[in-house]
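A single chain comes next, written as structure tokens; it is the form predicted together with the partner chain.
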Amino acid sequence: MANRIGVYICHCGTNIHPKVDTEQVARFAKGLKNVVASKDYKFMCSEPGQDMIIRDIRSWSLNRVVVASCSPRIHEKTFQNACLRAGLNPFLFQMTCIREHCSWITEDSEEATLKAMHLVAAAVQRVNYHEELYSRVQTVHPDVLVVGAGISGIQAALDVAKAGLKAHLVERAPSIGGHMAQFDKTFPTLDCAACISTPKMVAVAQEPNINLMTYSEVTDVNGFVGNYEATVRMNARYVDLDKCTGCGLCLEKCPTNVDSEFEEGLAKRKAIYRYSPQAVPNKPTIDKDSCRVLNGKKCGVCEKFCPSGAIDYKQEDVEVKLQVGTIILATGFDVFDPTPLKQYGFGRYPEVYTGLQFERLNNAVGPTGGKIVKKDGTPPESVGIIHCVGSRDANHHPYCSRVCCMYALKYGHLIMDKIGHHVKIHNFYIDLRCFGKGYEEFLRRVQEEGVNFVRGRPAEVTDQALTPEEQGKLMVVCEDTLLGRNLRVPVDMVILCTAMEPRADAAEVARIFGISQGLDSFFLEEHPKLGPVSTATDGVFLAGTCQGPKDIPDAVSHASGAAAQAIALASKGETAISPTVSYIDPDICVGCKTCIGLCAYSAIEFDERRKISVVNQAMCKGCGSCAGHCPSGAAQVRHFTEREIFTELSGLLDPLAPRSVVSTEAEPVV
């Protein structure tokens, strides 16, 4: 039986019509083979538009539908659902775009109409060969894997646990807490970061629904939405956490000092160390790169003094496999290293700090016990705060890091609060971006406290004195772009508001989890506005700053959003998997195995008995690498078969009719 195709041309108000003569296109389509109904209408996606299609499918017994309107990325689902409501398999539908790719971009009306006809002809020819396809329903494993236990990962894991589901929380560092645990106070409320984050850290440790794995890394992920298998390597801590009581005697006795990561290099730690004062779990770890015993030297002091016999130099990395349904990535950010910006003298002048170093300097459990002092132990009399270091800079990161303005204001306030209001604070800014709740009010408050603001990006920080008054000071050299004057501002201390940047190993992590990075190298969300939490890989969600710079409230909301997505999938218990995957025709396959090497998802196996390759449809993502390469043409992606593409090409390329047809009223000849 011949196909019965219905073609529907949308005006999209005035977006497509009159640039494209939709009436003419509809008339042209009516003349195409197997087309029994062809109509144009004001708004095809509207309720009456969809009803028209549904009515026609029923009354004309249509078995194929073509809609020419906007991009299929916008309304393909809408029309597929309309087909479904009329009892037609949604894959017997083809949509072609005559708005974004035609009416909106073509100057000449005649040319636009002609192009629309070709596009419609291609869709009509192609739809003839569409097959009925059925989405597979896949059960979703209820467990959730959360990667990274900063504030985002903690929030996501707690939300998942609260929903009664199991969360595996994997953290690379020996303790959870992330960057937030390093902060002192948080803007604009000035409540201390530890006071609000440590209760959450403890809640994670006590939550029975959370399987906490610190000092661990996800090394491999296999599977697909609802059924992922993650391999987690639990790095050897050389301390038996079950035996260790956390007494801390080993920390006192260890003879090896190294720079502390947590203190941003402002203090030393031992080779056996507790990651942070509020670490969860609050037990030590041996750093195998610095420990004398693990590097073949004589020592063993910690083992000798440990009262509970918890030190175990023979401990080895352990690999575990986790079955989960969904994955939340909360891997956070790195702080921009300002060393390449030589003009600011970071690393050269001891009194130039990064933002995060200053957080530690200011922190009550930090290296100075919360006293803001220079390296000589005296408090600074003047401080220069340089904004946008590494951000909004064509040479480094073009984006705005979103938090620096606010923490710079906070530093100004805290310095005055701790040392006294006589301290001169100079902010060197490009723009002040105080966009959050209560942020503008905080700016006003800090301005009223007497903090100085200079609009201009400093050219350099130097200790070269030009006058006796400048002796012993760091000079911030800058043009005040509001006054139009060059300034040399003497200060005792400089704080660089360093950018937030993607983790150094973001590309590797993206590869493991099968997601992409944006142009800025942060992980790419599914849609910048309407899908900021999901990724193009089903079942993998993003939380917090791994997706882009965020402040704490935004990171927490993002994390709760990611948790809600994961919980939604688990709570439904099943998910539909697209049927547009690859298929290898067993009668054609010669068993050359070319496709097996090409498949990026290891979704093709070799059937030794039949000597042919077979696609595991649950693992195939439908990329078509196999189909593009198969020398015998046995591998085909459903909905993108060779016949479908060939007929589409015919529609695009076959001469329609003499071009004069477009401008006359005559019925097109086909």
Partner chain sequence: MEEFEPTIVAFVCNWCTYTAADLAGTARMVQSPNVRLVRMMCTGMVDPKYVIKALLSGADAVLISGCHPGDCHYINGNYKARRRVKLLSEILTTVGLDPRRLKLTWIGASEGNEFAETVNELVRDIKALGPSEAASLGAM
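For comparison with the form predicted together with the partner chain, please write out the form predicted alone.
The following holds one chain only.
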């Protein structure tokens, strides 16, 4: 029996029509082979539009449906669900994009209409060969793995625990808190950062539903949505946390000094150290790269003076297997290293600081006790704050880091507040992006306090004086684009507002968890509007700045959104596994094992008895790598078979060839 296909062309308001003549495309589609119904409508995704499809499936006995509208990333599931409600298998549906591919990018209307016809013809040809596929229901393990314990990871773990579920919170550093633990004040309210984050850190440590694993890393993830197995390496601390009382005597006695990562290199720490003043857990860790004993030298002072016998040089890394149903990634961001921007003098001039270094300089428990002073111990009389260092720069990061303008304004206020309003503050900016609640008001406040704003990106920071007044100063050389003239601004201190960038190991993390990265190398969400916390891998969600630059309120909100998705999946207790996965025809497979090495998800195994490769459909993500490289053609992807793809291509190349053999003269009365 011939297929009976319904074709529906969407206007998408004015996004597609009138650039694409949707009525003409609908008339064209009605003449294609096996098409018995062809209509255009203003909003196919609306309730009346979906009802039209459902009604036609039942009235015309349609067994195939094609919708030509926007991107399938947005509404493919919407129309598949409409087919399902009408009693039609959702995989007998095909969607083609005539908005992004035609109307939005084609200037000429006739050309756009012709291209839309080609795409519709291709979809109609393809849908003829679709097969019924059925999703498999899988139970969901209730536990949630949260990777990264900055403010986003902390919030996500607390939300999961609050729902009564178990959260495994894994943090690479010896303490939780992330970058927020380094901050002094938060904009625009100037709340104490520690006053916000420390109670949450303590709540994590005290929450029975949170399994806190610090100084640990996820090294491998296997499985699929609802049933993941994560391998976590717990690095040796060389301190028994059960015995340690946190007295700190070992820190006092240790003779080895190294640069402190937490203090951004502005102070020293010991080889045995407490990560931060508010560390959770508030117990020390031995840095094996710096410890004399662990490097085969004589010392052992910390072991000698430890009153509780907690030092254990023989500790080894331990691997732990965790069974979880969902995963939340909250791995955070790195701060751009401005050293390559030699024109700004970072690393050459001692009074040039990054924004995070200034945070520590201003912090009450920082290296200077919260005093904003130069290297000689005197306060600066003038400060230059340079915006967009590494951001909005085609040579480094073209994106805006979103937070830089606001923390630059915060620094200006804090300097005046601590040193006095006589200090000259110069903000060198491209333009000010104060987008959040209370942010514009904070800008006005700083302007009224007397901070000077110079519109223009500085060309260089130099210590070369041209006049006696410039002696002993750093000169910020720039063009004021509002005044239209070049300036040399003498300052005592320069603060570089550095970009937020993806973590250095983001590519490796993406590989472990089977997710993608965008052009900016941050982790890629499923959809920027409809799925901002989801990823292409079911059951893996994003939280905070690992997905892109965010301020603290947005990062916390994003984390709660990710937690809500994980909780929803766990609460339901089961999930549908997509059937669009690979399969290998045992009659064609020659056992070359090419596909096994290509599979990024370790979903293919070799059957030694039959000498063929076999796909574990529970682990397969349907990426198609095996199908694309299989020399014998044995590997295929369901719903993307060679027959479907090549038929679609033939429709693109010759859309007028397959003409209708089904009468469409009259529509039945409903």
